[in-house]
Each structure stands twice: as structure tokens, then as C-alpha cells.
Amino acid sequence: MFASRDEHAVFGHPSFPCYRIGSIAQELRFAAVPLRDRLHWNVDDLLDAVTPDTKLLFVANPNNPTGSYIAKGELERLLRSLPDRVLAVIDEAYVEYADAEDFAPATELRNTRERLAILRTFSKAYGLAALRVGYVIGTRELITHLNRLRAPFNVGTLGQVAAKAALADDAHLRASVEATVRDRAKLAQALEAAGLRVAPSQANFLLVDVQRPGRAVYEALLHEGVIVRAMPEPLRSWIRVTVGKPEQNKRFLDSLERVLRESRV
């Protein structure tokens, strides 16, 4: 809807792979901007990648798979500095888990530019992943254009009912997020105590450098009945693990310690 063949998109790398997949599907040229230290956003790097043909900028904030984020002041500078023709797409799939003092949701910055789309999902904090429900926040004009392209009947009745119920249950959301944030810190502390590097995370997962091929660690853990996510380049020695319930986190830690100790990878 917002970019035509041979125009240009900008996104970070590593980040959510669907930005690249979508750009390739639309035959867009794109710049995959390397994150600093492979983990952290840099606004100047993103702005430098914008060309006269750029029509789309994708930013996952917090970022998947690194868990890093752009602070409010820097996000505001990014949104104000982009040319008016660029649609800034801020993907906030993990926004509920962000508790850094200098983090702010993009909804607080809607007055910075007209071409701004904010993406949200019920798949993470609300626990409705299998129902595939999400939404976009933007101007009336932007939403009207999106509706022209949106597939009909794209969200079923059950998903709509569940999403409305989830929005009304603030107590459950708070309890779920508080437990995840608390156990995220405990899990990170345990991994660091084991001598592993853990990327600071504002999401419901941790990115862990296991200091050997992450794919091999993933496969060894799979034999233990523990599923994590192996990372491709440039994070070949990292795995991503979702924060679970305390007993699940303990099982992961025990299995990882056993896999690394026994040199099974």
C-alpha cells in the first residue's frame, strides 16, 4: 500500500525477519542496518540509511530477537527527522514488558509525524498467540488505506471475542507482565552466574551467548525436551529463550548446564 516496486525500505539487522521477507515479496530494495554490537539500535545509523526512494522504515521496539530498545528521546528524534514521505512503522509486539525508565510507547509520540503506524499484538502479553490477532494504530487516512488492502475476514469471531475480553482484563495483564519481568531478571542473573553473556532485554525473552554454535545447543536441548530458538548470523553463538514459569525456567537452566558441561555441543 505504501511502497511500490523498486522503492526502498529500511530496517535493522538482526530484527524481526518479516520486514525483510515482506520487502522481498514486494520487490522493494532495502537497507538492513546492522545494530551496534549486533544488539543495540542507533538512530543515526537508521537515518543515514534513508535514501530519496525510501518509503518505509520498520523498527521493532523492543526489538526481536535482541530485546533492546530505543529510548523515548531518541525515538522522538528519529520520528521527527524522517522525511515526510516515509511511513514509520513502530512494531510494539513486546511493549507491555518494557520497564526501562527512559522507554516510552510510540503512542506518546503520535504528534511527531502524520505517517506513523504503531503495531500491537495479542500474541505475547495477552497470551492469545494461536488466535493470530493484532491491530494497528494510525491516522484515520492511514487506516482507511490499509482497509482497502486488508484481506476480508482476516480475524475470526473467536479471536475478536477473546481480544475484547483480554483488553478488559487489566488485572490479569498486570499479573502476567509483573511475573514475566520479575522472572526475566532472575533468569538473566542465573545465566550470568553460569558465566554466560546475556543481552539486556525489555521483552519476554533473553538472548544468551552460549559461546559455541547456537544451533548445536538448540538441538541438544531439544533432546532434553526443551525448545529454544537458535539464531542465524550475525548471532551464530546465541540462543533466544522465552521466560516461562519458574519451574520451566529451572528446567531450562538445568538442561543447559548439563548440555554445556557434558560437551554435547
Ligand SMILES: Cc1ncc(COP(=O)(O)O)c(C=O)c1O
Given for the second form:
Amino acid sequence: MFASRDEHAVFGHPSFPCYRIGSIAQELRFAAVPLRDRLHWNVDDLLDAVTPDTKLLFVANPNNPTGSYIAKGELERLLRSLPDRVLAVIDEAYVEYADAEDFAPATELRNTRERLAILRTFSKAYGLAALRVGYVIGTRELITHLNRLRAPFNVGTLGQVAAKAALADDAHLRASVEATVRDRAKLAQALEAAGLRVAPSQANFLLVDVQRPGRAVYEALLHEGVIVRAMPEPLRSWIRVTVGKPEQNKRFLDSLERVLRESRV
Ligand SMILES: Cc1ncc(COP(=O)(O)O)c(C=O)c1O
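How about the form predicted in complex with the named molecule, since we already have the form predicted on its own?
Shown next: the complete complex, the earlier chain at its head.
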């Protein structure tokens, strides 16, 4: 809807792969802007990648797979500095898990620009990924444009019923997020105690440098019945692990320790 062939999109790298896939599918040109030290957003790098043809900018905040975020002041600077023609898409799939003091959801910055789309999902903190429900927050005009292209029946009845019930159950959301945030810190501590580098995370997963090919560690863990994600360049020595229930986190830690100790990879 917002960019046509040969126009331009900007997004980070490494970040959620759908921005690249969507740009390729729409035959856009794009800049995949390297994150600093592979992990951290830099607003000037994003702004420098904007060209006269740029129509879209995608930022996952917090980011997948790094768990890193853009602080409120920097996000505000980005949103104010982008040319008016650019639609800024702030993907807040993991927003519920962000607890850093200087983090702010983009909903607090809606007065910064007209062209702003904030994406939210029920797939993460609400645990409803299989129901395929999410939403976008934007101006009435933006939503009207999106509705012209959106498939008319794209959210099923079960998804709508579940989403409404989920929005009404604050206590469950709070308990679930609190447990994840608490166990994220514990899991990070345990991994660091084992001598591994862990990227600071504002999401429901951790990115861990296993100091050997992540793909081999992924496969060895798979044999133990533990599923993590191996990462593409520039994170070949890293794996991403979702924070699970305490017993799952323990099982992951035990299996990882065994796999690394026995030098199976
Ligand atoms: C940043 C980001 N946005 C969106 C999604 C997907 O969300 P949904 O399940 O609503 O399509 C993911 C999940 O992997 C993600 O990491």
C-alpha cells in the first residue's frame, strides 16, 4: 500500500526477517542497516540510510533477535527527523516485556508525525500465536488505506473472541510478563555464570554467544529435545533461546552445559 516497485525501505540487520522478505516480494530496494556491535540500534545510522526514494522504515522495538531497544528520546528524534513521506513502522511485538526505565511505547510519541504505524500482536505475551491476531495503531486515514488492501476476512472468529478475552484479562497478562521478566534475568545470570556472553534483552528471549557454530549447538540441543534458534550472519556463533517455564529453563541450561562440556560441537 505504501511503497511501489523501485521505491525504498530501511530496516535494521539483524532484525525480524519479514521486513526484508516483504520488501523483496514488493520489489522494493532496501537498506539493511547493520546494528552497532551486531546488537544495538543507532538512530543516526538509520537516518543516514534514508534516500529520496525511501517510503518505509521498519524498527522492531524491542528488536528480534537481539532483544535490544531504542530509548524514548532517541525514538522521538528518529520519528521527528524522518522526512514526512516516510511511513515509520514501529513493530512492538515484544513491548509488554520491555521494562527499561528509558523505554517508551511509540503510542506515547504519536504526536511526532502523521505517518506512523505501531504494530502489536497477541502472539507473544498473550500466548495466542496460533490464532494469528494482531493490530495496528495509526491515524484514521492510515487505517482506511490499510483496510483497502487488507483481505476482508483475515481474522477468524476464534481469534477475535480470544483477543477480546485476552484484552480483558490484565491479571493474567501481568502475571505472565512478570514471570518471564524475572526468569529472563535468572537465565541470563546462569548463562553468564557459565562464562557465556548474553545480549541484554527487553524481550522474552535471550541471545547467547556460544563461541562456536550456533547451528551445531542448535542441532546438539535438538537431539536432547530442546529447541532453540540458530542465527544467520553476523550472529553465526549465537543462539536465541526463548525464556520458558522454570523447569524448561533448567532443562535448557543442563543440556547446554552438557553439550558444551562434552565438546560435542
Ligand atoms: C518483531 C516481530 N514482529 C512480528 C512477529 C510476528 O508476529 P505475528 O505472530 O503477529 O505475525 C514476530 C514474531 O516472530 C516478531 O519477532
